[in-house]
Structure formats: C-alpha cells, structure tokens
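Here's a solo chain for you in structure tokens, the form predicted alone.
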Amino acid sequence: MSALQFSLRETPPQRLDLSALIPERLADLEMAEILRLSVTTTRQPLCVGDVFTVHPGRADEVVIEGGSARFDEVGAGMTRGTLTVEGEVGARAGRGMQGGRLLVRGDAGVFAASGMRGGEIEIGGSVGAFLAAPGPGERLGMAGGLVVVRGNAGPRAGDRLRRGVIVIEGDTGDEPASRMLAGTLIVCGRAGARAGYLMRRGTLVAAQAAPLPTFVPIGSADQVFRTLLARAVAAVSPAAAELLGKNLTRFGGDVATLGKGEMFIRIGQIAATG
C-alpha cells in the first residue's frame, strides 16, 4: 500500500496549525475522522478536509503534496515514521520531535526544530531563523537528533543548542551557535558575525568565520575527531565531510562565559573580526 496522502487543494487562507498530521496520530483513524481534524489557528474553523483531498495509505508514512509558508507545525511531535512535505512549510516544522524523519522539499520558517529531543529533519531549502533554538520562554534548544539543512539559516541558528548534531550546507545569519551549550553545528559555508557568541560547550565547525576577540586560538584541529565526525555525517551530507578533511584552525571560547567551547575554521578562510 502506498502511503496516505494529503494533496493542497488550494492556497489556505489562514495559517494552519498541521502538528495533527503525524503518523503516530493518524494510525487509528478512519478516514472520516481524518477529515474531520482540526488545523485552525484563527476563530475561522478548519478541518482537514475542508484544505485537503485525502487519499488512503499507510499511516507510517505520510506525503503532504504541495506546500506553504502557512503550514504550520509540521512534524511537532512526531516520535516514529516519515512525514514528507513536497513544498515549503512555516514555523516550529518538527517542534518537539523525539522520532520519525521529516523531509521538506522546500524552505521552512522560524524555530525549525525547537525543542526537538530525537528522530531527523532534512529541509531542501534555506530555514528561517531561530533553527534549533529554545521557544519563549523555554532555557535549552535542541537536544538531540540530526538536523541537515541545504540552504542558508537565518539568525541565531543552534541558540542554546544542548545536543544533537546540526548540518548547514549554505551560510547562517548573525550569531550561529550564540549561547551553545553542547552538541555540534557545521556550516559548510560563511557562519555570520559573532559566531559562539556566549558559547559555553560544544562544537562550531565553519568553512568561513569571523571569530570574537574572546575565542583563543589553540592549534590545529584533532585528526581523529574530525575523521569520526566526518563519518557521522557522510551519509546525511557529502559536503560537511568534505570539510571535515580540510585543514582546520581551532579556537577556543567565548572566554567572556565559561569558555569550554571550541571553534573550527578552514585555514585561509579565517575572516576579521568585524
């Protein structure tokens, strides 16, 4: 059986709120009852069917043919399966995630992957900002899982990351990595200014950076963890690897906090501080 599908029949005219269209929430339902579920965000009721044409599948895996910047809460929860978007979504796509794999085929919006605990995110296009990071409110961001993102991010990406690994194969916004506490966050391209700022642990890996007066330079990369973290990651993105097994410099902070996180630069492509 293929899987169960739900095909845009046209632009939504509010935001939605999709966090119900999940695997683990859609198993034991009828299709009726599928219908009938709510992605209201407004006092204008909406119901699953009134968006979408529904075709029967299996609940494991989940295609959303046709996105938008409206959709809302993509993924949010999910803890087993797939869920496939052939589109852009909005914001908080995989809020709170534990399992599964998500995959957008287009951008997604602000807080992408807050409060994610585990599973995978793959987003084709750029993200907004926010990616990873802790909603209103909350202390910690991301603490666990795998996040690739093929585009750009916008500001603040990986703020108070706590675990998991994060991929971005295009460029961030200002402050990538701002208050880490743990975990890994590659860039393969320009990280923006004030890369680690307030980092407290973890790992920045850049193709191109400008680091604070407050990172220390302290030698060359380690071989053997660049050569295990290139392998973590190979399979998800060909092109962190690949600089993994660039020549990098290694650098140490933000000593303005507790200063026991680390910063890897591809040598030659080590920016002023501006």
Second form
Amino acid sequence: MSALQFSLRETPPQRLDLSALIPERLADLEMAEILRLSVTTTRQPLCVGDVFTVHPGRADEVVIEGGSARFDEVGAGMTRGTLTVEGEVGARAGRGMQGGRLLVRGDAGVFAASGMRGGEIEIGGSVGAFLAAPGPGERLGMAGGLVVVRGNAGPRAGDRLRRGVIVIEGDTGDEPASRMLAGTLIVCGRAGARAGYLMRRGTLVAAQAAPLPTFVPIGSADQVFRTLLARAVAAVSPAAAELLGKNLTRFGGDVATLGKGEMFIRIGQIAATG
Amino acid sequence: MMVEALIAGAPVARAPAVAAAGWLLGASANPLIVAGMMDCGAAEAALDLARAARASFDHENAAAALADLDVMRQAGWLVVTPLEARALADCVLLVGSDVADFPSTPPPLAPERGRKVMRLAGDNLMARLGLLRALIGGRAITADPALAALAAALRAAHFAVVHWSAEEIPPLAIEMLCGMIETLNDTTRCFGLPQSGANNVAGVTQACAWKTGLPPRVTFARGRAEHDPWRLDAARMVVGGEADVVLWIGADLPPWAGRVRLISLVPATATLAPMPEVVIFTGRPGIDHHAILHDPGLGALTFQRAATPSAEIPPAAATLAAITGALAGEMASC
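Counterpart to the form predicted alone, namely the form predicted together with the partner chain:
Then the entire complex follows, led off by the chain already shown.
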C-alpha cells in the first residue's frame, strides 16, 4: 500500500497549523475524520479537506505534496513513521519531535527542530533563524536527535543546543552555537560572526570561522574523536565526514561563561576575530 | 466644531465611524490590533476588543520589550528600579550609546562612596562585553587596559549598576551582561537597569500580562490566548498579507499604513497620509485625558494627570469600548 498523501490544491489563504498531519495522529482516523481535522490559525475555520486533496494510504508514511512557506508546525510532536514534504515549509518544522523521520525537500522557516528530543530531520534547502533553539520562554533547545540541512542556516543555529547532532552543509548566519550547552553542531561552510557566543559546553566544527577573543587555542583536534564523529555522520552527510577528516585546530570557550565548549576550525580558514 | 472622525477622508460624526470600524473588524478574516502610543486603560480595552473579535494584538515597540523579557524568562536577571539606582549606585556602567548619561553626583543614601559613571560603546561591542565578563570572572585573557579598568571598577564597587537599552543591544548581549552581574554578586552587589522602550510598551506589556497571562504578540484567533513573537509580529503579518484589517492606536500612522485596510485611532495632530479607511480622533494620554503610563524614570506605572484636559476628545479606551459594542452587533448578525 502506498503512502498517505496530501496534495495542496492552491496557495493557503492563511498560515496553516499542520501539527495534526503526523503518522500517530492519522493512524486510527477514517478518511472523513482526516478531512475534518482543523488546520486553521485564524478565526476563519479551515479543515484539511478545504486545502488538500487526500489520497488514502499507509498512515505511517505521510507525504505532503506542494509546499508553502505558510505550512507551520509540520511534523511537530512526531514520535514515529516518516513524513515527507515535497516543497518548502514555514515555522517550527519538527518542533518537539521525539522520533520518526521528517524530510523537507525545500526550505524551512524559523525555529525548525525547536525543542526536538529525538528522531531525524533532513531539510533539502535552507533553514531560517533559530534552528533547534528553544521557543519563547523555554530554557532548553534541541535535546536529542539528528538534523541535517543541505543548504544554509539563518542566525542563532543551534542556540541552547542540549544534546544531539546538527549538520549544516552550507553557511550559517550570525551567532551559530550561541548559548550551547552540549551536543554537536557541524558547519561545512562558513560559520557566521560571533560563533559560540555564550557557549558553555558542546562541540562546534566549522570549515571557516572567526573565533571570538573569548575562545582560546587549545591545540589540535583529537584524531580518535574526529574519526568516530566522521563515521557517525558519513551516512547522512559525506560533506561533514570529509570536513572532519581535514586538519582542524581547536579552540576552547566561551571563557566569558563556563568555557568548556570546543570549536574546531579547518586550519587555514580561521578569519580575523569575529 | 471639531471633526470627530473620517470615513474615506470625509468628516463624519463619531458614531458612524465606530459602526464602520465594528463592521470592518467583524467582516475581517484575520483582524489585527496594533498599539503605537497607548495608555494602560486603552491597552485593557484593546485586549477586550481583541478577545471579542478573535483578533491578534501587538505593540509597535514590542521587539525591544521582548528582547529584555527573553533574557528574564530564559536566563534570569537581577535588576533594580531607576530610583534605587540613583539612590545607591556608586558605580554605573552605561552600555551602548543610546542610554542617557547618568548623574555623577554621589548617591544620596551612600554619599561617602561617591559615584563613578563609565560608558562602554562602539564597534565590536558584543565581543568586548564577553571579554569584560571573562575578566570579571578572573580568566587569564588578553584584553585592552580600558576594559581591565572597567572590570576593576565594577569589582571594587559596593553597589554597581549596569544600564542598557534593548532597542540598541541584542538579547545575547543583554544575557552576557546579566551573567556578568550574577558573577559580580558573588563578591559585591551589582544590578541591571534596563531602559524601558518607547510609547509605554512597558505599561502595555504589564496590562497584557494581567489580562491574558502573556506578553504582547498574542492572538485570540482560535478562541484562547496564544503568544508567538514571530508569527504575530504586526509588521511581518501586514507585509506578508496575513492580516486583512488593522486597527491602529497611536500618535501617528505606522510605516506600513498603505499596505492594509486601516482603522486609525489617532489624535487630531496626526499626519494622515496615506488616508486610512476609518479615522477616529482620540485624546492624547496624559495630555488630553488622565492616564496610567509606565514612568521610565521611576520604573513603575504612575497616574498622569491631563496637562490640558479636553472633554470633547474621548480617550482611546472609550472609543475601543464603543467599537467592541458595535462589533458585538456585527458578530451577532453573522
């Protein structure tokens, strides 16, 4: 049996809350119930059937055809199965995700993977600000799982990262790994200004970066650690594995705070202080 | 006789303009209420209207208020009121160029200590704040002598105060300062003094909290109060075509006025270009009518008596309550 498919009929008239379209929510629903699921974010009622044509299929494999920057909360709270979006999505994709796999073939908006605790997210395009960051009023960012972004990331990627691995194959905006508590952020391109600002612990690897003056050189990268990390990410990102195989130099920081974070930068790609 | 209101630029009495505003909000798919300058009474009335209309609510200066609030709710902070700072501070660090000079006269409650006022501004401010915190934390790190002198002065103070404006420095810089203040409190006393934003945003934030339990950028669209600083950013919603009718309350029109159907509650002094669909003239808080406003000099809500009371121009709160009444009729007839 094929996947359960939602085909977008036209540009959504409002931002949509698509948090209901996840395998565990759809598993026990009849088609009529699926069509009546609310996706509204305004006072105008809007149901799945108003915006999507639904093709029956296995609920543990959900496909949304035709993306939109107005698709919010795609895969939010997901615990199992797979969810594929054949296009772009809006804010908070994979927010609070605990398991399963979310694949977005286009770009994603702000706060993707925010509060994520498990599972895998792959973004085929670029992602907005605050990737894996805590939501408003929350104290912790991503606390587990794997995120791979094939394009670039906006500012504050990996903010308050607590656990898990993030790979960004392009560049990042300013302050990647800000306030990082633990976990690993790999930037295969250029890390934006003030990387690791207020970083307490954790690991940031970047092909290019300008370390802050509160990051101090602490020798070359440990070969065993790099080999293990490269092996762990090779299957999902050959570019990240290749970066980890290069000559890297190691900085410790941010000594403005606890200072137990590590930043690895490819030798020869260390720019002036950020 | 003074003009009370305008519909499509033509003078009308207040009642039909209120009815037109109620009709526009009632017919809207996604209404939005935005505060420019408003007193706390108007904020309460605006939130009542937002709840009745299932609209969203934002304040034009909410970004700065949320920058401070993010640090408070995500990292914690130690702050004092401006009065305490003036009474007790023997060392004041002004961060950035926006915050006004602080009086260098000795603190009245501890005059024997004198008062040292310093300023840290200019390029690479965020990096230098990190260096300052590292120095205060006792890290062996290379920094220019000026920063080392600042760190020494803060450590030596009995009651230091660090003053900033969230309209100038980003939340990460504020969090860096608040962490530095925490470190200083291991050995002495030191507190933050955030400069409150313009247009009574601090007062509106408090009113929003006591009405909804949440800070501004709230929506009642789905029948309950929801807070989302990104999705409910008024300027973003208007530019993105997500709000179709906006009710604006302010001293003048917002920069995005021409991009949406607009109902404006403004004083007669406002420049009306582009002309909103409906304009209802309202009094200026603390000038034409009494008002509760946040006093940045005291760091508290205060009653401000009307400077030139005018019975002819109603306050925004009264007009908003009248629109809520008109809206009730519109919603009932749907």
